Structures are given as structure tokens and as C-alpha cells.
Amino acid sequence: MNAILSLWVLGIACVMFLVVLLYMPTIGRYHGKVVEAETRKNSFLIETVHGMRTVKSLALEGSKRRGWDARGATAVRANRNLALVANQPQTILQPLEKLTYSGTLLLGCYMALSTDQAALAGSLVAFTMLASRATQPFVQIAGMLQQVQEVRGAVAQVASIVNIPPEELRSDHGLRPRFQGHISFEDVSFRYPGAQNKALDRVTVDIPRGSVVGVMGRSGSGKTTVTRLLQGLHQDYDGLIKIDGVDLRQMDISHLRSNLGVVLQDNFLFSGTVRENIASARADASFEEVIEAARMAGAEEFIERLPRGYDTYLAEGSTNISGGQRQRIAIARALLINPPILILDEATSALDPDSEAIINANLTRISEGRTMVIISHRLTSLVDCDIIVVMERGRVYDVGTHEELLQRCDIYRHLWFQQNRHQNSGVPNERALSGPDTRD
């Protein structure tokens, strides 16, 4: 219709496009600050709710309230700053949109008055209407920039979880051997992601079938890491881990874990009855088998005193039973599947002496026909183990029986006398045993 007027409209449209283009990363940064502030606020809230017992016991209500107010204020400021920045492109583009209409009209009138070209009023009005339609989408895009960044942020958060590679269970091609219980670690090294030091450093241990093996050491020595690798929770280790001669990396992970009984220091129980929790890994178990597993775990005596016995409902987080009772139910749950390999990772740490004595007395029955790996700081619970592995800074420091380690291993001897100095069991004192170190 008119080349000069078209160039005028296109020039304004380019300016509007540049404004939108320049503000997109800025709004993205401000939206990132909003997400960060809201995340910190919600994480603080969830942490405080879960730690309510600690908050009350330490009288931290005031400081936690101030912390919540500070995080809430930070979130409000971040949202306000985002709103201010998101309004700026609209504030800039709206006058440019008006300039497109009025400028086109004025320029067309000037051209009609100052040149010999004939200009019809209808054509000029039609051109101004088309010019407004051409630039209006930029104003709409500017108004949607905040929503676009919110969508991008939400998609990015979802993608950060959805795009994590799934655990390779090898269910379609993994081996499913019949477990007997022979475990061997051959020069195994492992480092947690982001850690500088190795959690395990060239660990070599052979655990015979049907043996009871104790693993002890100071905190951070790698005891729990050994059991985590044995469960296939981490598969990026160096060396070989074999069960009955089969490489762990070649096994079906679901098959492996279904043949392992694992009791942790802090076990999770589901909402439901005591019977349902014990039978959660084996839903077809009979009531008699549930009772037998509870008896072996030393849980029968307190379950029978519950209001409805095995049909007593456990609330969310099992808050209606004690920590020791929760631990014994977890042990019964692991024993019900009759695993060929049983791992007890500080499983008796939350038990009272009577309950621990019941479980220790039942260890002979529990260990029949299976391999047991017991991790414990209480060395008295490892005395009857067939072999005891002493860990130190991710390495195997020594391996032997209780009597052998008491004679030659300085770490084991020191911890033993630290824990049993109040007893006079007739064992030679530490000074008498402190001879030359003949550890392996």
C-alpha cells in the first residue's frame, strides 16, 4: 500500500522485538530468584514440621518463627521484584504501540499535504488498522513474559526429576541365580559423588557360606557402604563383588534384593496394621509365619500387649510405638522372607538391653542356613561371630575372631576396653596386651 509507511511500522516493530528479546533473560533471572526463595521457605517449613519434637525440646519456637518470617519476607520481595521487572516491557511497548497508530496517521497526512501523491482517507485508515494489528502481538508477548518464564521454570523443575536416568534393574537380561550365601569382595573401591576421599579403598573380603560376619570400625570407616554396594544401591564401583561366584553387575537387581534381608538403624514402617507391616515383603505369608518371625525378632512379647495385637494400626511415621518396638518389627519383616543373606546394620542400636538380649539369644536360630552380616558399634554383639572385619578409613584393617583381634588389633582392642572398662571379665588389661602390632 505504501513503502514509506511500511518501513515506519516495521522499524517500530523491530524496536519492540528488541525490547522483548532483551527482557526475556532478565525476567528469567528474577523468576529464578522467586523459585529459590519459595523453595527455601517451603523446605524450612517441612523441616520444622518433621523436627517438631526437637523444636519443642530445645525451645526453638521463637527462632524458628523468626526464620519463617525472614524467609517469607524474602519470598515476598522476590515476587515483588519479579512483578516490577515484568511490568517494564509492557510499560515501554504500550507507547510504541500507540506510536504505530498515531505516527502512521500523522506521517500519512504529512505525505498527502507535502507531496503530489493522492491519498484517500479510507486507504490511510485501513493502513493504520493493519499497522496496529501487526505490532499488537509484541505487546501481548510482553504481557505473557512472566507466565512464559513460570512455565519454563516449572518444566525445568519437572525435567530435573523426570530426566534422571532410571535405575538399571536388568530385569530383562540379568541373571537370577539360586543364592547360597557365599560373598566375596575383590579389590573394591568406591567414591560417593562429590566426595574427595574414597568411601572404600581396595577392599578384599571373603565371607563363607552360612557364616556370621561382624563388621566394625569407627564412624566413616565404610561399614555401611559395604552393605549398600551389596544391595546394588551403587553400581559405579571398581573391582568385583560376587555372590556364589556370580558378578553383582550381571544380576537382576530385583531378584538380588528379594533375596536379601536388610535391617537398618532407622527403619521405616508403613501406615497399616502390625501384621501388614511384617508381611509387607511377602503378602502371601500365613499368620503363623508372621508370629514365628515376630517371635524370632523378640517382638511377640510387646505385640501381644498392644490393644489389638497384630491388628493394631500403626499411624503415619509409626508414632504410636517406640523406636525399639519399630526396630523389632523391622527385624521380623526381614526374617519373614527367609533370606539366604541377612544384613543387620546397627539393627540393635535402638533396643533396650532385654530386647537386645532376646535377639542375641535367637541369633543361633536366625543364622541357621543363611549368611549374616552384622554391623555394630557394640562389640559385645560381635563376640560370637565367626569372623570380624575391622574397617578403618575405607580399608580392611584386620580380619579375625574376637580372641585373635583382642590380641593383635590395636583398634579393636582399644574400642573393646573403652566399652567394657566397667567390667572385670578376667581378660588381660590393655597395657598387658599392647605388644607389637601383628595385624594383617
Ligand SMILES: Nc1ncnc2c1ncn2[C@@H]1O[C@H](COP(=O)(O)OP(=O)(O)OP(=O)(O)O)[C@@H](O)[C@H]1O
Contents of the next structure:
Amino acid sequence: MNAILSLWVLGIACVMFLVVLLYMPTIGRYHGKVVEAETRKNSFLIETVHGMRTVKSLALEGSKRRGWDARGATAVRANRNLALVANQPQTILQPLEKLTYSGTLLLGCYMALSTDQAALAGSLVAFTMLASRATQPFVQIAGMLQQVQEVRGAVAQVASIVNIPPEELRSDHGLRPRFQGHISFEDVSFRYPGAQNKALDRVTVDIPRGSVVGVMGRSGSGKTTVTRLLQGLHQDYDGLIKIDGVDLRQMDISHLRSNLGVVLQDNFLFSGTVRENIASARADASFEEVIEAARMAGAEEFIERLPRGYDTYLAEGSTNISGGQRQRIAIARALLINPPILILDEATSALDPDSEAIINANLTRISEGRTMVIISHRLTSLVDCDIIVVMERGRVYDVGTHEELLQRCDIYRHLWFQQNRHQNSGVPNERALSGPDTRD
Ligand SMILES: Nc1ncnc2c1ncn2[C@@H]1O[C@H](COP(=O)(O)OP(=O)(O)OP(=O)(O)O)[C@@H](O)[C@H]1O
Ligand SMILES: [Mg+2]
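Okay, that one was the form predicted alone. Can I see the form predicted in complex with the named molecule too?
What follows is the whole complex; the chain from before opens it.
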């Protein structure tokens, strides 16, 4: 309708566009700082609530509160900075928008008055209407810039989790053999992602089916790592791990794990009754089977003394039972699935000598028809093992029976005499049920 007016409107629209474009990365940066500050604040909160017992027993309330205040202040400051910056483009664009309207009117009137074009008055009205329609979206975009960045940040956060490739369970093409329990490690080396040293260095062990194997070694020598590899929790190791001659890498991981019973030093119980917890891996188990598993784990004695027996409700985090009781329920839970391979990683170290003795006494029955790997710092619980593996700095230092190792392995002998010192200096008979804990 009019070239000069069009140029005016388009010129201002270009300026507005540039303003939006220029502010986009700046607002993105400020928004990034907000996300970072909020994440720090929230993870601090979660960590502190999670470690509440430690916070209280170490009297860390004061420093934790100061830490929380500092993080809260940082988050508030970041939010304020973002709001200030996000406000700027809007503040710049609003006068510009007014300028399109009033400028068009001014220019149009001037042209209508100074020339004789009769048509101009009519088109001027149309033009002012159109001009505001053309520039308004820019003002709106500027108002939404903060939201746009929020959406981008949120999508990126979700993507960072959703895009992690899931663990490959090989459930469609993995092998599902019936397990006999012959385990062999051939030249297995492994390094945790990001770690400097190898956690396992050319480990070669052969564990015949049905045997009871003890593993000992200093803290950090790689004992737990061996069991983690056996569960298929890490795939990127060198060498070969075989169960009954089948390469672990070829196996269906869920099949593998449902055939492994694992009890760790620190076990997680779900909130629910004792019975539900013991039967959690096999919901169809009968009550008799649950009781039998509890008996073998030495747990029956205390469960029966609980106010509601097997129907006692375990609170979230199982805070209403002791550490040793939790341990025994975990052992019962592992025994209930009757796994061909059972791994006890420091499983009895939280137990009192009596409960440990019950489990040790039941060990012959527990180990019947399955392969057992027992990791322990208390050598007394390893004495009866068929073979004992001594680990040192990720390597297999020696393998043998208790007598052989006592003869030739210095690490074993050293620990044995350290744990049984009291016997040499007085009480001659009877194996000690618990030596002093020698973990570093
Ligand atoms: N998740 C991990 N990431 C990185 N390094 C790890 C990880 N877990 C263990 N390590 C390292 O691997 C080595 C072996 O650890 P592992 O847990 O197997 O020791 P361990 O013999 O079971 O010790 P402990 O007797 O204390 O349980 C250690 O040096 C440890 O620092
Ligand atoms: Mg360990």
C-alpha cells in the first residue's frame, strides 16, 4: 500500500528481531546457572536427609544448615539475575512496538497532508492495524524467552536420563542354560570406568561345581569386584568368565541373576512384612518354605520373638530392626530361591557370634547341591572351605586349602595369627567364633 511506511515497519521489526536474537544466548546462560544452583541445593537436601543419622551423631547440624543456607542463597540470586536479564528484551521491545504504531501514524499523516493523495487516508487506517499485527509477535516472543529456555533446559535434563542406553539383558537371544555351578575366570582384567588402577588384574580361578570357596584379602583387593563381574553388572572386562563352560557374555542376564543368590554386607529390604521380604524373589513360595529359609539363615529365633512374628511390618529403610537382623532376613531371602550359586560378600560380619555360629553350623546344609563363594575377613568362617582364594591388589595371590595356605602364604598366615592371637596366649581349645575385624 505504501513503500515508505512498509520500510518503516519492517525496519523496526528487524531491530526487534535482532534484540530477541541477541538476548537468546544470554538468557540461556543465566538459566543454566539457575538449573545448576537448584540441582546443587536439592541434592544437598536429599543427601542430608538420607544421612540424617550420621548428621546427628557427628553433630553436623550447624554446618549442614549453613551449607543449606548458602546453597539456597545462591539459587535465589541466580533466579533473581535471570528475572532481571529476561526482563530486558521486553523493556526494550515495548517502546519499539509503540513506535511502529505512532511512527506509522505520524509519517502517514505527514504524507497525507503534504501530498494530495486522497487514497492515503484510508490505507493509513489499514496500515496502522496491520503494522501492530506484524510486530506484536516479537514482543510476545521476548516475553516468552525465559519460558522457552526453561523448556529447553527441562527437555535436555529429561534427555540426559532417557537417552542413556538401557542395560543389555540379551533376553531375546541370550542363552539360558540350566546351571550346575562350575565357575571359571580366565585371565580376567577389569578397570572401573574412570578409575586409574585395574580393580582386577589377570585373575584366573577355577571353581568346581558344588564346592565352597572362600575369598580373603585386604580391603580394596578386588573381592567384591569378582562377584560384581559374575553377576554381569559390568560387561567391559577383558578375558573370559564362564559358568559351566558357557561364556557369561552370551547369557541372558536376567536368567543369570535369577540363578545367583547374593547377600552383601549392607542389604536393602523393602517396606513390607518379614514374610513378604523373604519371599520377594519368589512370591509363590509357601509359608513352610519361608520358615525353612529363615531357619537356615539363623533368623527364626528373632523373628519369632518379634511382636507379630512373620507378619511384623518392616518400616521404610527397615529402621525398626537391627543391622544383624536385617542381614539374616537378607540371607533367608537369598536362600529361598534355592540358587545353584550363592555368594556371601561379608554377609556375616554384622552378626553376633551366636548367629554367625548358627549360619556356620547350617553351612553344610546350605551349601548342599550348590556352589558357594564366601567372602570374609574372618578367617574362622573360611577354615572349612574346599579352597580359599587369597587376593591382593586385584591379583590372585594364592589358592589352596587352609592348611596349605597356613604353610606357604604369608598374607594368610599373618592374618590368621593376628586373629587368633588370644588362643596362643591362653585359651588353647575351640576355634574362636569371631576374631577381631581387621578391615582397614
Ligand atoms: N564403583 C567403583 N568405581 C571405581 N572404583 C571402584 C568402584 N568400586 C570399587 N572400586 C575400586 O576397585 C578396587 C577393588 O574394590 P572391591 O570393592 O572389589 O574391594 P574389596 O576387596 O571388596 O574390598 P572390601 O574388603 O573393603 O570390601 C578398589 O581399589 C576400589 O577403589
Ligand atoms: Mg567388598
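None of the values given here were measured: they were computed from a predicted structure. Residue numbers count along the first chain shown, from 1.
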message: Among 132, 109, 154, 319, which sits at the hinge where the C-alphas switch from fitting one rigid part better to fitting the other, between the two forms?
response: 154
message: Let me make sure I follow: superposing on C-alpha atoms, what angle in degrees does the smaller rigid part rotate through relative to the larger between the two forms?
response: 8
